[in-house]
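Single chain ahead, written as structure tokens, the form predicted alone.
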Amino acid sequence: MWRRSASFVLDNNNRFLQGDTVTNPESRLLSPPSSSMAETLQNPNPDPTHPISPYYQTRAAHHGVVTSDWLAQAQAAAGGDPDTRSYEPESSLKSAASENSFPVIDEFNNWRKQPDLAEAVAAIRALASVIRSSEATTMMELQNELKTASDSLKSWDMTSISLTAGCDLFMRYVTRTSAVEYEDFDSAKSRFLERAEKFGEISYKARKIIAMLSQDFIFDGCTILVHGFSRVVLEILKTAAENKKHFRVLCTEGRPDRTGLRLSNELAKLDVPVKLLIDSAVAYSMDEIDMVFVGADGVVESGGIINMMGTYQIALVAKSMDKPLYVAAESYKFARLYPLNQKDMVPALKPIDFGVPIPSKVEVETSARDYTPPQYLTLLFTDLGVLTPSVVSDELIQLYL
């Protein structure tokens, strides 16, 4: 339903006027994907010493995605008639291109492994990397060399919705810029570099930004309950505690990944006093707490967020005892998605663990994350401020334009 959304109609009508062809999403998954992208899908943490977010574990192996090297590749090998064979020479070149284009997906990699960094933000270091390293020597070389770095990094990974949402937001900051108009290549991929770059550092810096701005929000003596494992939660609490103010967390469990786990050891590290809950004792807990605290796998235009499983209920359960919920999530985790429900939106599955056997009769729910839709939350701290949800659309467009 995202492609219904405002932004995505504004945004197609800007292609079309400038004589681009709007490709139908659906179409990428009509082909089986290659064998080393299938692998990619199946396996996105090929260092398991470097684990990235429970979000993103697990893939749909059943989403295939079709590049322009892999149609190039198919249609090479159906060989065709002779009208099409004056096309094999373009098609070489493109594939030789494609052999000696820069690592991207490495690139990321690497910048993964730092454990502070988001996941959007080593795409777009990346792809700042792309502008530094790239042999091009006209304009349109090299945007065509950073959306296939895009796409590349877009594919690695189906079910982030961040990691889509970084990819494209870094495009239309960095390519949307009229200095290449009028500007020489040498002038104008500098400019491009630039703004990669400042982007990047925005992206970077949202966190602290975030952190700032909740601060007032947060009094001595308050509870919060966090549900999970989210950085930029815990940059507003680790902010908070080294402000000197006195306040108890309580942590969801986080089931089945049992992130909270790994929130409530961090926040031991900084000696606030936390306490652990199982996930149904939510509603159980709820008259001892002041606030809740969640972060965001993706803010939508609808104003809502996808989060991890569990943040909906949570939600619902806060809002029928009139508790604040606030939601800390980056600009770069604003989406182009309208869900109408939970289901109108990819599935991110992850295997459950139960302890016991399960039979095979037995169906299991494995999606790892619901939509929470804005009339159940209270604020959106971003890096762009602080926001109401029936603000978020507008935010969206401009981010989008």
Given for the second form:
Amino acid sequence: MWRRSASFVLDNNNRFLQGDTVTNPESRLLSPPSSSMAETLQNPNPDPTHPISPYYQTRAAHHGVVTSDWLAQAQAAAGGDPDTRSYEPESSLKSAASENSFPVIDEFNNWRKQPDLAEAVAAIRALASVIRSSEATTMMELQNELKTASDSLKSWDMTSISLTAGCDLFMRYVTRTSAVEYEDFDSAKSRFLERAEKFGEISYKARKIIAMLSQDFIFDGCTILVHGFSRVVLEILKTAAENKKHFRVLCTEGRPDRTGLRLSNELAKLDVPVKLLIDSAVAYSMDEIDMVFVGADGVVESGGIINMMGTYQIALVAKSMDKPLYVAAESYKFARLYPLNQKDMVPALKPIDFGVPIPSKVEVETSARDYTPPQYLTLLFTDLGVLTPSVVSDELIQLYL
Amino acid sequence: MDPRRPSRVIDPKVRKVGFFTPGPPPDRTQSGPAATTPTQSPVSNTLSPVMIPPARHASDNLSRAVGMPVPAAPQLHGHPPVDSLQVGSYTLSDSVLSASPTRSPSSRVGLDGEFSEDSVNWMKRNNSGRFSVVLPTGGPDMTQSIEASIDENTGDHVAELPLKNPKPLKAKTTKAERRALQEAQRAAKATAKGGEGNKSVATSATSAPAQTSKPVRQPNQKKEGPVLVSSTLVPEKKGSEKPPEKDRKKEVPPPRMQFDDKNRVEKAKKRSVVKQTEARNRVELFRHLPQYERGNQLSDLESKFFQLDHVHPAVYKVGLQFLSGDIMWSNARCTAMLQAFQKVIEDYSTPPEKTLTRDLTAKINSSVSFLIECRPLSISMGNAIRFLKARITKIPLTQTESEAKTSLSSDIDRYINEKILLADKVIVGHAVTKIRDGDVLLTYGSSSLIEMILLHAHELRRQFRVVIVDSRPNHEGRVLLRKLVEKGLSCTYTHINAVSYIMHEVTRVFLGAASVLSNGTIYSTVGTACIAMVAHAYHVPVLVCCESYKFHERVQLDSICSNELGDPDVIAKVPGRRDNCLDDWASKEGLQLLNLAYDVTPADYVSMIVTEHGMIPPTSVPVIVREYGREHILI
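Alternative state: the form predicted in complex with its partner chain, after the form predicted alone:
Time for the whole complex; same chain goes first.
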């Protein structure tokens, strides 16, 4: 899968992020870029009694529209939520990690803080540093160590599909070849590291690749509807603007975390004509739209996507009006999940701010994402190329089996 | 959940029922004899005009050209050659098996794709050495005569040629040369035929192989043959393996036996063990499938028990069980068959002057054709047979007989374990994740796999309810119902007529499958398609659970072309009713009863296929077939 990456579309100038300034004793070779940032975010869940999916914390932190007050609000709102599936007590993880002799989660968090770095890539980098600092002497030992590290990473945030998928992919990618291939352990280890680097690099480049691939689909004078704040979609639009394409963007507001505001802000900076819609105005404005672009939290085995709440209904409207819906997703978001319907997923909950207090008898649907079945998607732009939904499962099968 | 992809063809406008012409004869072998055009083939004039026989005679010629003595064998013992050519005239397997008297018309259905392909592949793998193997299946007497003649014919060559020429012979004869040789033979044959008809064909045919470089393969047949020879042959075999692999892609799978072709059916009938009388009111649309009177075969076969000594008792037992319907489930059938074959292999000893590889394959072939007469093979059984034969051909010549037998036996065990038992476990593990508290699961008929899934989910203390939909005439669902109720699951039992009523309360539909075809089509018990379509209309996700050894690369658009017909009397009789109005339906002109065994569910109505390789969308079946299909054969 990774070998077939369409990275040729990228020039080599996009270097793999260099973080070689060694400051952190824990990650001896590849330290997180900013050690000052490391102090600010030690623990994503400072208060274990307030469960919020760390995934959304990261997103909120990265997208920075509502960060601090939103977080506070969010924690307050989620305080009484009985469904704490998304939260794993930090202590248990700490113990898992300490057995491991390498604090993979800290490492991951350090990477994660970098706003441009996707969660999966951060996970990959963290796992790479596990290999680097490993004192294992046999292949089995190393693999076990990696496995525990990735398991603790995965259980750290069950709701993040890309984190899980990234860990799985990495394990698969790194350990795919049997140990028999190499005669001695050291060469195998260095080979693993090489691969880990490459994997991280490819994943890092993925966004650029996707942006290049998608340019053919954006034509002059088109109107694009965007839902949610996706860094890939932003990259696509940015590239299109740089290529002097004339297009217009309609942004949905993206309740509850107002991701659309953030995106429209970014686009305005690029001098792209942009218009904001409330989420319920999608059908109203659908006939002036030429195509819909969405990102994805995860691409599942059926070829459908799991994405921010509202994607499904936009897809339905777009389908009924015969507008193409394109999904931009890096291949590390491909996950071995197969939801059969909306309820068939691990719920990722996100508190919603209604502005006014909600009576306690009123129930609030706090699901943060929905599942869009493959028949509503036109194409997927991935770093493996432009794929139809049915190819996703082919890729997954080839990768995992 | 919903249609997987919006627009795939669901209702093909034009249906080709029965006949279809396989494109121009594919060039099957690298030695190029396939150039035989149908018109040149001696058989072609006797063929019905719709059929364009692929150049399977080419293989005949080929084998002669490369030095196969064997195709001549049927002629040797005075079996009219035209007969064998004709019956088998369009599938290779047919020609392979044609000399077998045990082969009955019914065999063609089950055999069709899988079986014949298998022999095709096979033939190519070993470059047609196989013909010789299969022919002796004929029965005790015939076997003797063939073996004798082969040995006479070739014994002397064995001594000289291979020694003279230790390098592969194939490398020596160029394509052009072989073709020339083959043309000559053809001409000889044609003149002979024109002159005296069938008999002379036999003579010319016997003479043809004699002049060619027969011994190439011959040593292969005898394990005890000169060591030198066998060792030189091994590399050659390997070399010849590759090109056919390439050719395989071009190949069109041979069409299967069509039972509305009277000539063929007549011929095939002569050789069958099980006495079949044709049903009187045959369903018009399904004339290409075997339709026989039921009910008398079992007793007939039982009485013949001591006369049929070429069929191993274990196989015989399994055959009778198939016939009487004691073993119905496809996994059970496949396992029973494999275990019977295991016994056959255990009790097998290579006759003197023969190689284990060939003779055992012949033995297996005759057993298979016996089983087919009892009931057409399922696709899974076809795959298993394909696997077994591949294993047999892979046995190195250097292995002793007992080694070979134990390795085969353990291979069979492994197949049953890995492909069926373990696969089932993995599937259960996958499928259970889709059962949640409060679900209402609907299942149709009875599948052992679904039963395991439901019971496992119950063991995990999931709170769910099961709706078992059943249908006449088999009432398989009752078996399942009994088992589930015993374990304390809460069940609802209904008939398929009520499915649209019950569907609105269902949250998941779990279905078993007899086979999954590579366009994602589910080939399963009749009625499955109806369930899937109703579920789809109600937006209920349909999960099909199927082990990947049942996957097949064939594509089928309707359930007419290939199917199995059950006993029409069963639907005529309504249990519990004293006077059935259909009692003497057979005597009524123009009244035909159709009892189909399988139907085909288009992929659009299936949300997910659960295999041991994971949960995949139906569009990914070809990936599994491609990635693992070979593995099934090779393990």
